[in-house]
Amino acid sequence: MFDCYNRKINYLRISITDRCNLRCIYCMPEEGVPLIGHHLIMPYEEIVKVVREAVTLGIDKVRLTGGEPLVRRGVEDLVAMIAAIPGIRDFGLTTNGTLLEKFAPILKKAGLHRVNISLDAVNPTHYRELTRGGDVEQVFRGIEAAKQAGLTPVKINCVVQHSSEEQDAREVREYCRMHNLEIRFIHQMSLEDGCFTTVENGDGGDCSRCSRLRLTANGKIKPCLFNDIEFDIHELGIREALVQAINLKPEKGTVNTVNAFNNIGG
């Protein structure tokens, strides 16, 4: 389907959990954030119903996000169910990579196509500070496991505070060059302030070309990351929520005061 601004909407990003095993400084405070009650988190079978309906409306690209999607039990079962839906040409997952060493071969066998991995620093001390305790060696092993499993191309997401010429960003770029990885630089964003820019080496942040819908972990369809608009699948029904989200997708982002990055998937 096309929205009112003649943009083809074919991409669905699905947040399957708002939980995460890291506390990145740009994503949430050290003490964490209020979490969605477990009873409100969509079961996998319901997520699959949304994907099936979305495909009938023209969605052919699906990405699982979080929080950190690999902390949710049985994620490989969800991957297998989505992979079995005809019409999906691009099926990916965004992860911080800390659990990927274990999951990469399992996810590939279940039908996942590829992964994007967050990596904001390769210096162990800097990475530990940015993530409040993370071990970058786990991420390195996860990246290698993804390559070995065939979850390619492996793409690296590097968040920068001011510029992709910052020291950590330069070091991540060199790491990617040495290991044949694609890299995208994402400038630090603020939902409440409406602060966002286009992604370097990617297509995110360009409102004129946006093809995305988002499904939150508690069943809200959001047509725009930087907007409060959302359509509840439980109140409207899955198809109506999707159709309204497409038809009412705003021309460009403004601000989002009802979500946080941990519960919308970025």
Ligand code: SAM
Contents of the next structure:
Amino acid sequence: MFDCYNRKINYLRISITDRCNLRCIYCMPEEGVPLIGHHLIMPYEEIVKVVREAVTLGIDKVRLTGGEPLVRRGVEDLVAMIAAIPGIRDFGLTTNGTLLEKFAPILKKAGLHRVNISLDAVNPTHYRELTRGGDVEQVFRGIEAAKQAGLTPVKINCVVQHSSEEQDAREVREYCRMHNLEIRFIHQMSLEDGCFTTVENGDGGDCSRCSRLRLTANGKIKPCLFNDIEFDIHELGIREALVQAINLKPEKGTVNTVNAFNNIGG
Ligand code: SAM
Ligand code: SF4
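Next up, the form predicted together with the ligand. The previous block was the form predicted alone.
Up next: the whole complex, starting with the chain shown before.
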């Protein structure tokens, strides 16, 4: 489907949980965030219904995100159900990579096409500080496992504070060069302040070419990361929520005061 600004909407990003095993300093406070009650988190069957409906409206690209998608129990079952839907040409998952060593072969077998892995520093101390406790070696093993499993092309998301020339970013770039990985630099954003820019090497952040819808873990369709509007699948029904989200997708992002990265998935 096309929106009012003639943008083709074909990409659905799904946050399957707001929970995470890390606490990246730009994403979550150390003590965590108030979590969505378990009873409000969409069951897998409901997510699959949304994807099926979305495909009939022209969605052919789907990405699972979070929170950390790999902390939700049975994620491989969801992957298998979505992979079985005809019409999805690109099916990816964004992860911090810490649990990927175990999950990569399982996800590949379930039908996932590829993964994006977040890595902001390769220096173990810096990584631990940025993520408040993460072990970068786990991520390295996860990246290898993803390559071995064929979840390719493996892409690395690297959040930078000011520029892709800062020390950690340069080191991540060098690591990617040595390991034959694609890299995209994302400038640290603030949803509340409406502070966002385009993604270096990627296609996020350019409103005039935006093809995305988002689905939050509690069933709201968001047509824009930088806007408060959302359409509740439980109030409106799945199809109506999707259609309204497409028809009312804002021309440009401004501010989002109701969501945070950890519940909308970036
Ligand atoms: N936990 C997974 C991960 O870290 O890849 C998936 C969810 S995370 C919210 C998705 C992406 O959003 C990650 O690449 C993360 O670095 C990015 N992100 C989180 N907070 C951000 C912020 N304030 N500015 C820019 N990107 C951010
Ligand atoms: Fe967790 Fe990803 Fe947010 Fe880091 S960026 S705290 S890994 S959801």
